[in-house]
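The chain below stands alone and is given as structure tokens, in the form predicted alone.
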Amino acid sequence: MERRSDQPVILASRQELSPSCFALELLCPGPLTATPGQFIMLGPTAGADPLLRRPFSVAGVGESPRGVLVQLLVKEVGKFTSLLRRLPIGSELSLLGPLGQGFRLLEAPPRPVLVAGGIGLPPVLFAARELSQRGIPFDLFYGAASSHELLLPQEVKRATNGLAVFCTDDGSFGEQGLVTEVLRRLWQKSYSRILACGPTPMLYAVAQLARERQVEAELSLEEPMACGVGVCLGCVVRLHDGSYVPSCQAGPVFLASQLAERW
């Protein structure tokens, strides 16, 4: 388990990706390691607006001469993400992480298939990079509403050591249709596990497909979080045995077979 730290970080770069999404690189002066599926809590270093830090999935971690670079993919949906889109490069922020339980890559079976929907790409892209480095073959399916919302398609292709399939609801890029529908149509018998992150309806469909194909699915849930460390209990999910656990600690990645009947 990676050791978490609470440290100031510097906004090192920002790249516009779509009308609503952008990429950030944060420079951490102290050590920080993470596994795909883990997240960080990010907020301002001064003032109380916003009062609470916000959770962001890690898209990648790399080394630089000045420290560790953490890559994030962000969708502008509220006050803080709007601030991040306009914050001057070189500004200081406060980072707590890494947090949570990620994908079980050390237990990865011979041929997993990765599935991402919209802004659910970050942990899937991070997992793709790690699996490629380990020489584990996989295919990747990535869907969005339109071509304008498909993020970093060339980087996704480079990170994938097998088939990279892009899907759009309107057919403006790649296969037309929901990513789960395309995955069902192009399913390979060699797929032995699904790793997925995206909107909740997509994850429901992934879990159903996994049951039908008799494989396990690892689902990165997108539950609202206030603290990220299991104190506020605002992100609890129900397990199949009837118990409730905070997804920020027990997840955000869960086996579909762990979750309650609704999955």
Second form
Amino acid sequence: MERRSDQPVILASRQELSPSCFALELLCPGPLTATPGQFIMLGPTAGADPLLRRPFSVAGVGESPRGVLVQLLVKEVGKFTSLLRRLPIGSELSLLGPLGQGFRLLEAPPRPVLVAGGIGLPPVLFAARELSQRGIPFDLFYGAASSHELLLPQEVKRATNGLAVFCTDDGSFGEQGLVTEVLRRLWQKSYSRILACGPTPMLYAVAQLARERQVEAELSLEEPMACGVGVCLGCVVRLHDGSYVPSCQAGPVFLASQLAERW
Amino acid sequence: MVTVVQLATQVGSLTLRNPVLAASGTFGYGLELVDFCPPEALGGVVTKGLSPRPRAGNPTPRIVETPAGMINSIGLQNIGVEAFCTQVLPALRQRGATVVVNVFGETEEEYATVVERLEREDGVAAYELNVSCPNVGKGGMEFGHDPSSLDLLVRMLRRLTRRPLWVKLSPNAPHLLAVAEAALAAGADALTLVNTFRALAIDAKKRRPAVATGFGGLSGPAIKPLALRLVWEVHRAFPQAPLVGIGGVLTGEDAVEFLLAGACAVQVGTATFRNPAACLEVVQQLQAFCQREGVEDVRELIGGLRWR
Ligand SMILES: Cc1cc2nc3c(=O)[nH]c(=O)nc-3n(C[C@H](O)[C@H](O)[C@H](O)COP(=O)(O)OP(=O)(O)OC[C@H]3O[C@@H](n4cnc5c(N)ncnc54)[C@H](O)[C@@H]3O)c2cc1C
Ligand SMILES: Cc1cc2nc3c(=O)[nH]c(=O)nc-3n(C[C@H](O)[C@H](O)[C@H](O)COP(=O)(O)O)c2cc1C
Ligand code: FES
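Return the structure block for the form predicted together with the partner chain; the form predicted alone was the one displayed.
Full complex below, order starting with the chain above.
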């Protein structure tokens, strides 16, 4: 398994992607590997505001002469994400990771289909890159509210070795409608597994579709987290047997068949 | 400047290698964070609250960050005492960790069941009775608010064990000194002060409480001055009573403040969530403080607050 560590990292680059979202690259002096679906906890190195680090999915990991570069895609929603948007390049942050269980790519059956909604893109993009590299064919569906909120469409297309379908709720780009509705419409019999990340209502719809088509879905869930390492029990999700498990450890990627219908 | 600082401390009859323990509910069962903070390097680890049988805990959302703190409503989710004894305790024992088991029950009998099961095991240094959890229906704060039911509970458990009994008190108790007095009179070896403060966070947009149970427990730096006040008050009222201070400790200097207010040891809780090595760093910073300030033995600090 990838070894987790706590290390100071440097904010190496930032790119605006949409009115609310931006991409970051973090330079890690120490070693860091991650698999698609794993996440990191990121926080300021100095001071106690915010008090807790925040979880972010890894969108990609690359090498540079100065160290490992971790790519994140971030949506500004509150205190820390707006700090990240303003922080000068070169600033230090503190990164704990890699954490959690990612997508089970090694056991990916012949033809997975990837589904991302909104800021659920990062782990799906990472999975797409990894599957392409391994020569496993797949299609990808990516939906956002409007064309302005569709992140990195060129990169998404480049990372996909099959069909890349874009959808917007308002029809301003690609197919019109919710990504899960478009997926239902364009469903191929060859799809044998769904890999998905996005807002909870979208994931409920994906789980429902997977049940109907009798395929397994791997869902990357987003629960509020305090520690990221399994000791606070704040991030739990409910399994179908009614028990609660920490999503930072057992997840954030779960098989839909393990989860309660409304986790 | 001193070079060698004696860090060992006493909580009643129990000697700890240093005054810093990991707080219940913030360090798992003791082994989860060994790669960041080996439990044997601490004064001790206090386990997640254990009940006779596994508990599922409360519905979600369970946590929310608040200014300089957080509110939680975990509801004492735990694996149960049996799984702890067979799956966790042997490894803690082998590492030489000082293990304080936090005990929770909905009734007196349930507290007794947990203690009786643990009496059959080596490697438990003390029990900490959680009579102060704000997030469960029965048990919890019921005992911690009422001197006479606490008296009965502690007396009953006192008969079951010769190991130290720590009673973890609720800052929500209307008459904390009366509760403290009852615990001590019934045979408690030490008092842990404090558990979380019952609190409310509101999601303004949804017009709902931020955690599913409505109220939750407030922890973190926000409660430190409140916790210090309670430790000092109890210390002044019962100067002989061993106290374990807890609430918002992030740094070695925070730990020093609790010692000055009368605690013989401190626990570090929420800080571990932001930094899994927090407990270890508090030990190091405490040592550095003592070196800088010419304190040769941390016990010099205990109760050393110059009130006037
Ligand atoms: C495993 C995991 C992976 C994640 N990956 C990403 C990612 O790749 N990119 C990204 O932008 N975000 C991601 N998130 C969400 C991200 O962690 C939150 O948006 C972030 O914690 C908000 O911090 P803040 O200080 O800016 O907001 P706060 O000031 O803490 O909160 C502002 C508002 O956002 C809401 N909020 C806070 N946390 C969450 C959350 N986890 N989900 C939904 N709403 C929340 C609050 O209820 C509040 O209304 C991920 C979350 C998890 C659990
Ligand atoms: C998520 C969480 C879970 C907790 N679980 C327990 C518990 O099981 N038993 C207990 O006695 N105290 C529990 N506590 C209380 C802490 O041990 C401690 O008393 C409190 O958090 C104050 O310390 P702090 O400010 O350093 O966190 C919990 C606290 C938190 C934040
Ligand atoms: S975030 Fe603390 S247990 Fe998962």
